[in-house]
Each structure stands twice: as structure tokens, then as C-alpha cells.
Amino acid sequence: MKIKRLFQKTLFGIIAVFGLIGLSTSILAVRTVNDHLSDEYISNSQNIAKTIADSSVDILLNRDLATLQSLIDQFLGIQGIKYIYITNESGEYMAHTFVPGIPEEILAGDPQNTETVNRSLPGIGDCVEVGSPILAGVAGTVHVGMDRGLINLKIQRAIGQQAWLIGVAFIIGVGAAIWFVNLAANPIGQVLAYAATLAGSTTQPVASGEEVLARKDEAGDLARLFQFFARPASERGDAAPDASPQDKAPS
């Protein structure tokens, strides 16, 4: 579809505006989805850690470590949980799900810290770790590591759906922009062809001019002006070309 040179910059400007809107919308969507899903994931992890903490109070008081290990092994079956470990009030590791042993990064950390921490552990991957105190920290702390890769996968799926929608809207918008620009450019082409016909040019397509002369807009006014000046000087006299109805002053 050929675009008149007069309107090419306009079309490129419209496409640039659509692209800017699509890019800014995509960035906003990525940040919004990432923040929302990350917050939801961390909140669920904290609820799991609190559930384990509430369930392990009596077990820790009775020093039943076998039951404590069995408890955290059951929670390990929940999708997204990569590891769980429990420490007592002195920081001693009472139970954990690491195989074959506790990673050095975990051992070097503060076992009493319950703030959210992002970790990258060898053999486990990227995780987000949350903690929950047991009896306000008096009896120890529960730590749960959730798979960060699962969060990223869900984020990618959500963003992919939005990106597909934005892409379709962009393609439709660009197509509509081309159609509207051509709608405005066609009358200019008609006037140009008619002017070339009046000038006797053989390089432009021949046009009868009836369609463009019948128009009631600026293109019609311009065509009638060309027609007026194409007449011999003896025929023009002092007469002015016909103006469109909207250009005539009321009597």
C-alpha cells in the first residue's frame, strides 16, 4: 500500500506513538505482574512457615526430632517449596531437608533472621527464603525456601498473555493508521492527477477531474482553482473560481 510522501512522516509519527504506548504499557505490565505475583508468592510462603512454626511447638518442647523431621518432609511436597529448616533459640539446626548437607551460604547466615532473603544455592537454584519465629523466637525459627524459578515462570506466562494482547492491538492500530492516512491522502492524489492532466503532462495518470471537482472540501476547492487558472486569460476575466458552500459568505 503506497503512502503519499506528504503523509509519510505523519504515518511514521503515528506508528512511533503506538510503539511508545505499547512499550510503556508493556513495561508497566511487567512491573505490576512481577510485584503482584512476587508479593503473593512470598505471602503464601510466610503462611506456610507460620503453619510449620505453630505445629512444631510441642514437638520442639518434647525434643522429638524424628517427628519434627517427618513434619517438614510432608510440607516439602507442596509445589514450589525447595527446602525447609528449623533452628532452636540458640541457632542450632534441629531439622532440615537439605541433601546431603546444609549449604555454606545457609550456615553463614543468621538463623534467627526472619526477613525475606533471596538466595542462589548450588544444586538448588534461585530461591526466596522466608522465616517465621516459634513462640516469638523463644523456641526457635522456621525457614522456608521457595523456588524463584517457579515465580519467574508464572510471571512470564502472565506477561506473555498481556504482550500478545498488546501486540495484536499494535498491529490493528498501525493498520488503522495506514488506512486513515490513505483516506486523507487520496484526495491529494486526485488533485495532483487532475492538475497534471490540465498541464498536459504525460508522466502522471490522466484523470477526468469530475470526482475531485465535485468534492466540497479543500481538495475540491484546489481542483476548481487549477481549473480556473487553466482557462485562457480571455475567458477568465475577473471571474473567480467557484468556492465550496462552506466558504461562501452569507448574503
Contents of the next structure:
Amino acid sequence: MKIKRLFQKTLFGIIAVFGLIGLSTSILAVRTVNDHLSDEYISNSQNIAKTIADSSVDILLNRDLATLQSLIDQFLGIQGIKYIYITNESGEYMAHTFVPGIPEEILAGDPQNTETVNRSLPGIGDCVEVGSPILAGVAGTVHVGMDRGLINLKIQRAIGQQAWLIGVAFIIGVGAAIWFVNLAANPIGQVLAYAATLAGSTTQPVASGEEVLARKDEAGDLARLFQFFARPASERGDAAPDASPQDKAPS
Amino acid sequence: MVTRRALVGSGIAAGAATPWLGLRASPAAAGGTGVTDDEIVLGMSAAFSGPSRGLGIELYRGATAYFKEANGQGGVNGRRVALKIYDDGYQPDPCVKNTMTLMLEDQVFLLFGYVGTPTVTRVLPMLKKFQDRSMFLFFPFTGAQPQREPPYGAFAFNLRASYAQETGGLVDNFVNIGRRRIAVFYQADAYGRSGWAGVRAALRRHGETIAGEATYRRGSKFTSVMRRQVEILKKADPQAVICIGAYAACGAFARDAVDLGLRVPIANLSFVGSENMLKLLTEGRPPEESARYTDLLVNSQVVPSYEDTSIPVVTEYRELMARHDPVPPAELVTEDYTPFPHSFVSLEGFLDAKLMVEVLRRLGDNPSREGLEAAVFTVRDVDLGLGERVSFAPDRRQGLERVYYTVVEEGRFVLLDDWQSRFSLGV
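Now show the form predicted together with the partner chain, given that the preceding structure was the form predicted on its own.
Let us now look at the entire complex, which starts with that chain.
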């Protein structure tokens, strides 16, 4: 489908504006999804850490560490939890789920910190670590590392869905724009061909102009004007052919 | 040597020939109490598959040797002892499921011979939940603390010494010969943590802390590479390593430690399954190479050497193992396994069964779960033929206290009598 030169810039303009809107919408959506999922994820992680912290009080104070380990091992089965470790009030690691050992980065950190931290651990991957104090911190701290990859995967999925939707809308929009542009450009082409025939051009195909002369729109008016001016002056009479009624200026 | 095929085959034969065997126990006949006119049904969930299957199989073999003998002599007050057995592969979730089945569907009389800490620690809350049924766990194959302490200690009876006693003894002996920097290699679960806690507590008594630690995942095989664990521990420059694990992983660690130049004593707890570990480390190797992998091993045991026939119960055990040569039901043994004629684990199972029968006898002609606890508390200074007497009381729910230490000599585990000459720093 050949697009008339007159409308090419218009079409590209439409595509550019559409692309810009799509891109800005996607960026906004990605940021919103990222923030929303991250907040939700961190909130869930904090709830898990708090649950373990609440459950650990009695075990840490009254019972043995095997029970504590058994408790955190059960939580490790929850999707997204990469690791859990519990430190006592002295910062000693009382139970953890690391294999083959506690990563250096964690050993070097503050075991009583309960702030949310982003970690990239060898053999484990990118994690968001949240902490929760046990008995207001006097009995220790629970730390839960959540898989950042899982959040990224969800974000990628959301972006993918968004991109798919925008892509489909873009293709439909561009197709529609081309179709409409051509719809508008076709009569102009007919006028052009008719004008060229009247001018005796040999490069344009001969056009009878019947179709365009019969049109009731601006293209028809223009064709009739060309027809009028193509007649010898003696045959023109006094008045040019009427323009369409809607185009007449108010008197 | 009995191969798997032979083991499976003889299992079928034994099942057909001896209708008392566990899988034939009928819950309907038990009438909801696990006791009929001619049978007392005990429930067992243990590892019969996976890398730790040797533990469940050997424990079963030892226990069954005694139960068969007791049944052959008329049973307990006229009733045969039957075992209803399930495989949990040493995994907590299947163990919980098996226990639910044993308690609610099979309605066994009591639970007996469970294997492992991660499994047992998950079962204990169930016993508390169903305490109105007076369901007790007898003689689990674990030395962990949860079944020895409140709030679950009241639902279990232990025969063996605890991991705290085993690790405490190992630490004391190492420290006594000047090896104060002790590292721990342990299974990343409740069992490993239990042993880790024992080592930590024992070192504290000596004013020391754990020099270094590395973990492995439960279910690791002998083919697993433990290079990273060895490297982590080497950095700590330990003078001894205490392993809290099962035979496949601990064997892999010992192998890689030797290969990577970590030449320090490597201690293992009784749960490891010493014979299986030794087999993995020596099978297919020339004697000199085998010695290189095993000469620094020291394994703690909670039963005496099965080679020491001066101990009456060892003689009895060897005789009954030879007479009955028990094999687990074919349905449970789906992987290769060659049983050992004798092992520390099967000897422990044998002792468990012997004391179990004694407790059941004390229940009299009308055994009930409600009477079990009282019957156990009548066990005072009972001699199982071990030299160490067994007693139970409301504040004493563990029968034996003694820990034995063994080393490898000429391809077998023998008692270690001189730590200094074997493991002193100059050696």
C-alpha cells in the first residue's frame, strides 16, 4: 500500500506520538508494578520474619536449637524464601539454612540490623533481606532473604503483558492510520491525475475524471475548478462552479 | 554376602512364612487399640530408601531379630509382636504422613524405632496433639534433645545416649589431648543443629568456640563433591572436625578432606552408620589407600562393639542375627542394599526391641496404652546384658548414658582406648 507523500509526515507523526505514549505508559507501568510488587513482597517477607520471630521466643528461651532449626526449615518451603538465619542477642548465628556455609557478606554485616537490605550472594543470587527482632531485640533477630529474582520475574511478566498489549494496539493503530490516510489521499490522487490529463501530461495515465467530478466533497469541487479553468475563456461564462454549500463563507 | 536381589527374595519368603511380620498386621483386628488376642502392633516409620536407607534397614534388622525370637518363644504374654512399617526416606513430610496413617488408620499400639531428628522433631507435636490417645514414641534412632525435653519429652522414651553426650565426649577428649580448635561439618537441618549445639555447649565449658562450620544438604550422596565445605573448614585451621551427618555425606566429606589435605581427626556421631561409611570409603580401594581415608576417623557409638563377645548381649545379638537373618519387606526395599551381618545400628535396634519386649511384658495380660508410661517406669536397674543397667522414671526418659569411641583398624571399627597415642597433636 503506497502512502501519498502529502500524508507520510502525518503518518510518521502519528506513529511517533503513539510510540511516545506507549513508551511512557510502559515506563510508568513498569515502575508502578515494580514498586507495588516490591512493597508487597517486602511486606510479606516482614510478616514471615515476624511470624518466625514470634514463634522463636519460646524456643530460644526454653527449648533446644534443633526445634528452632526445624521451625525455620519449614518456612524455607515457602516460595520465594531463599534463606533464613537467626542470631541471638550477642549476634551469634543460632540457626540458619545456608549451604555450604554462612556467606561472607552476611558474616561481615550487622547481625542485629532489621532494615531491609538488598544482597547479591554467591550461589544464592539477588535477595531482599528483611529482619524482625525477637522479643524487641533482647532475644535476637530473625532475618529472611527473599528471592529478588522472583520479583524480577513477576515484573518481567507484567512488562511482557504490557508490551504485548501496547504492541497489538500499536499495530492496529498504525494499520488504521494508514487506511484512513489513504482514504483521504485517494481523491487527491484522482484530482491530480485528472488535472494532469487536462494539462496534457504524458507521464500520468489518462483519467476521465468522471468519478472525481461526481464527488460532492472538496476533491470534487477542486476537480470541477480544474475542469472550469481548462475550458477556453469564451466557454467559461461569468461564474466559477459552486463550491460545496458547507464551504461557503457566511455572508 | 546377601545382595539386594537375595534380600528382596528372602523378604518375600519371610513374609509368607511368618505372618506376624509388620505388613500383615490388621488394623481392623486391632480394634483401634493396636492389640488383639494374639498380636500387639507397633508402628515404625524409617528410611528404607534414599542415601540413608542403610540406617532404617539395619535398625529394622536388629529389632526384628529379637522380635522374631520373642515371638518364636510364645510372644509377649501370648501375643506376637508385629511391626507395621512405612518408608519415609529420612524426609520429614513423608514421616508425618506415615505417622498419621499409623495413628489414625492403622491404630497401632505405639510408635517404635523411628529414624532421624528432622523426622522425629516433626512427629513430636503430633503426639502432643493426640495425647488423649496416649500414643508414645519408643526408642527413636536419634540423640536429639526435642524428645528428651519439655514440651515433647513426655511423649517419648529413649534408650540411647544423646547427641549432647556424644558431642560432649568427643569435645572433651579432643581438648584433653590439646586439640582445642574444633570445627563442625553438619547436615543443614534439625539433626545437624542438634549436634552443632552439643559441640558449641561442650566447647563453651572449655572456654572455646566453634572454630569453623560448614553444612551440606540432607540427602547428599557419596558422589557429592564436598570441596567447598572442606575449603571453608580449612580456612578455619581446625585441629579436629566433628561431623554431624549421615554416612553418605560424611563419607564424601572425609574423602574430600583427605584429598584436599585436611589431615585432622574427623569424628562422626553414632547416627552416621559407621559400617556403611567405612564401606563407601574403602570399597574398591587397595588397603594402603583405604587406610589413608580412614586412619583419622573416630566415630562415637551408643552401643558397644558388636565384636566384643565378652558382653552377653553381643553374643545373644550375634546368635539371633545369624539364626533369623532378618530382611525388611520387599515392598520397602526398592534400591540396592547389601546388609551387614553385624553393625552398630542393628545392635541398637536389637537392644531397642529387647527393652520393648520387656516393657510390653510388664503391661500384663491386658495391655493398654494408658498403662504404658507406668509400665516403663517400673523398669529399674534392668540388665539387658550390656553391663550398663537401664532405668526409667518420670524425670528420666533415657535408658542408657554411655558413649563408646571407635576407630578403624584393619578395615573395621574397634574401640579406641588411647586418644593420646592415636590423635595427639604430635602424631
